[in-house]
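Just the one chain here, laid out as structure tokens, in the form predicted alone.
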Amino acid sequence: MNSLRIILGDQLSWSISSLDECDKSTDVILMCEVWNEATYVRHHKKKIVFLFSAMRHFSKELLKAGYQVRYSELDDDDNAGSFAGEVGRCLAEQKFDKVVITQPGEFRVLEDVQSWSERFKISVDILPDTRFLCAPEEFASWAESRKQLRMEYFYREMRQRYNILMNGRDPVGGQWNYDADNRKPPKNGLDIPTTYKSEFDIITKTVSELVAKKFADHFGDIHPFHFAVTREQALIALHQFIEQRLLHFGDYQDAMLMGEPWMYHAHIGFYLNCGLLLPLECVQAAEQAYHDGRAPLNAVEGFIRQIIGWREYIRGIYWLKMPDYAQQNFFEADRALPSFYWTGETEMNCLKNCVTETRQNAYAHHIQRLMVLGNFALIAGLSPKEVNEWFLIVYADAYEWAELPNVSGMVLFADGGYLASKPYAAGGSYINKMSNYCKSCAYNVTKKNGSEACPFNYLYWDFLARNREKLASNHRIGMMYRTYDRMDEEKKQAITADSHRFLATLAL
């Protein structure tokens, strides 16, 4: 039997299922760069760049290991320009007895897949993606019993069943969590390593000038490029984050400052989400680096979780709960979003910076995207549609199975709680204390009202207000409901009038 084995851009590991059992000699390897996949969104045009240069050159990889390989350009002149097409145009072309793929990472994406069998009248092998440490399948049934899925329960879980910072049954050091000792605001005089960079060479090269000419309107830099697109300086890049900036990742991993977009994050999302890293690798990596006395409990233990913890996580909570989730709206907020998270034009300066940088990198930390940039979204009650497809389309680590939890259960409570046990609002103090944004900032973050203040102190009030109904009963925000029935009517009358003023300007 010949098989038609299917990689997409997304799964450019050595070890997935896709390749199992793969025979060199008959079976043939389809990789594509489709125009449906590039413009569902308007992705950030290094994203696209960065996709397209992995692919490439993971499939000359292939080539060189023996497999043969069908690979299809984007500007090649049969391109069907999607998926289903350029399989049925391969399927027309030479006769195969089934078709094989690894589950796709998106919903969208499995959905068309599962027509392929009727559509082209040919068996289709959907194997599991053993790349993730825990199967939707496993995550549904530990699911099953809970009346709240918590991560904390779920991370502990993984962690005793993968061996991962443990003694015998129990925690190295004591503890499961040390997130209260990974809150340092930043401190003058840190010295941040930089990030990795890559060569820029011939396939990139070429890729960026078709980007550059394909999608000349869509948001984003090209240029700087210094991302990994093969393996080799995948584990280069992982390898530089251990060495040089996991030591301080635990304490700083919140802080943000300007001019530093990188600060002392791993920035290997890019890589574990294309597959050009696997999870495990990672989180041992770290562990090694802890037992070997060259990073501490706190960093090595913030960082694992981020890995087995909430990626992992998120990923369940997506399967479990798709289709559906995507639809989800608790606050029934639909303002539309405001040109600044294009343009970076506003006088906010943490909202300028963080677009700024997330337009020249495709990137931004957690704590820009949660309480910059997510926070403002959800305090302005911005539209989680406009919101989550701005997120997918911005940074190059997103795909939608991660960027959807997040954006609408973490970062909006568009969920009403599934996922988070409140809503993430704060004022400006959170942004002062965490950042030095507020120095360079047009508007002065110690005033509460008026037209000088901070937009985020009084937008937070009036987004506790107007939600009263709906949130009153969390009790991990029930204080602010007591401290703000305290103020004076004139008070709560300033910050109507503020909010109401302020969001106004956002539609002009």
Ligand code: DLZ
Second form
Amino acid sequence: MNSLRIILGDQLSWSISSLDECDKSTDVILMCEVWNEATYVRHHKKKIVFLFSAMRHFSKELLKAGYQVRYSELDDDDNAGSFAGEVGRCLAEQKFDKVVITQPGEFRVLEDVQSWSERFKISVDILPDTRFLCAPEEFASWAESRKQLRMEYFYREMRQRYNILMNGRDPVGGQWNYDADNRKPPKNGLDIPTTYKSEFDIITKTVSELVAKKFADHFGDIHPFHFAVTREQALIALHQFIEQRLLHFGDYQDAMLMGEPWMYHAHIGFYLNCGLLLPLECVQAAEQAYHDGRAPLNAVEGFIRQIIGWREYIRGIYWLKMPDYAQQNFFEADRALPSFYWTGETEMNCLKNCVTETRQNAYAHHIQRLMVLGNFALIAGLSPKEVNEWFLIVYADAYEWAELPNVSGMVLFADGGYLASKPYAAGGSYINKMSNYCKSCAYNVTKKNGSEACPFNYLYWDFLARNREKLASNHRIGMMYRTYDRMDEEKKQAITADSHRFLATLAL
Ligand code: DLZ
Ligand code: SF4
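Can I have the other form now, the form predicted together with the named molecule, not the form predicted alone?
Every chain and every other molecule in the complex is listed next, the one we just looked at coming first.
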């Protein structure tokens, strides 16, 4: 009995289930760089370099460990350009009894894999992805009895289940969640450690030349490139975060500073989401730092919640709600994505900075994504399809299972409140409080109306007014309608007129 075992680009883990019971003497592992995956959405150049380099390194390590590996490079003459094409080519050349693959992370790829058995007349074993801490079926049964899902309750169960930051049945410190301590505005003179910088080795160099040539018209800069591309490097990146930045991770979690794209964040989503790191090892490293007195509880709890709470929760929602989730558009928003999401050419300094950093790094931290890039998309009524595609393209940690619920659910409220309890809409004063963007902006954040006023200020009220029917019954937003209703007619008209004038310029 010999098997063809497929390892996809986001399955670069030694513990991946498709390697279980692998017979090194008879089985072949197939890894392939394919044109379809890099172009079904036109991924950021740095993201492609990162994944191809990590895949090539992983295949070399597998070979070294004695596995038989068949690796297709993108520019191999006979590369068929798709997963199915490469599997078919392999099966035509060599006889196998079955194909084995761990469940792909994206619905689109799973549907493809599910057609292989019939297409290639071979048995295909699709194994569960055991790297996640909550299986889709477990999440579905948790969600079954609930009308509205809330991450906080799911998270508490995960803490108990995996015995993380627990004192018996109680949370360490007496509280489950310390987010109230995690909203400090940035202050001047912070000494922010730099992010991990890997060596630009020959494999990454070769891949970067390939990507520069083949994907020249894709968004994003390749250089400087300093992501980890091996597990060993990813572990160093993780420990560098734990030692140097976790201390302030909580305090400045929501803060944004010009020229400081990495802040005190972990930047390990790239590695977690492609398999170089595993969730529990990250969580346990942070928990240990707390117990050793090297990091405070608010930081450690916040970090752990992102991984065992939020990350697992959004994946659960993805598998529960796909494929319908991708079609959601609660506000019926249909405005095209403005060109400045690609060029960064806008007078709005916050957006300009966030887009520029995204282009340079294939990364922006969560408040930049949620409260600047996302908040604008929400209040300007941009099309969820276009916004989702943009987020999937530009971030090196983005796969649809993570991106879609975050963007459609959290950022755009396109699911009507299934995932989040209220839309994360905000005016300029939030951005001003949490960043130093407004000090050097062409717009005036304290002005509410007129051509000099910060567009976030009037777009925020216009968004609420436009969507009143859909939102008025949401008790978390009700107070804002009462404030709106107290405004005089002249003020309300100014909001509408400014918004119309501004939104019209986006299409130019
Ligand atoms: C994102 C990506 C890209 C750009 N290229 C490849 C590739 O050439 N080969 C591959 O195996 N995986 C790639 N990936 C990651 C896949 O898109 C990912 O495995 C699926 O979307 C399933 O989550
Ligand atoms: Fe952004 Fe408004 Fe501040 Fe300018 S003034 S940086 S547009 S929030």
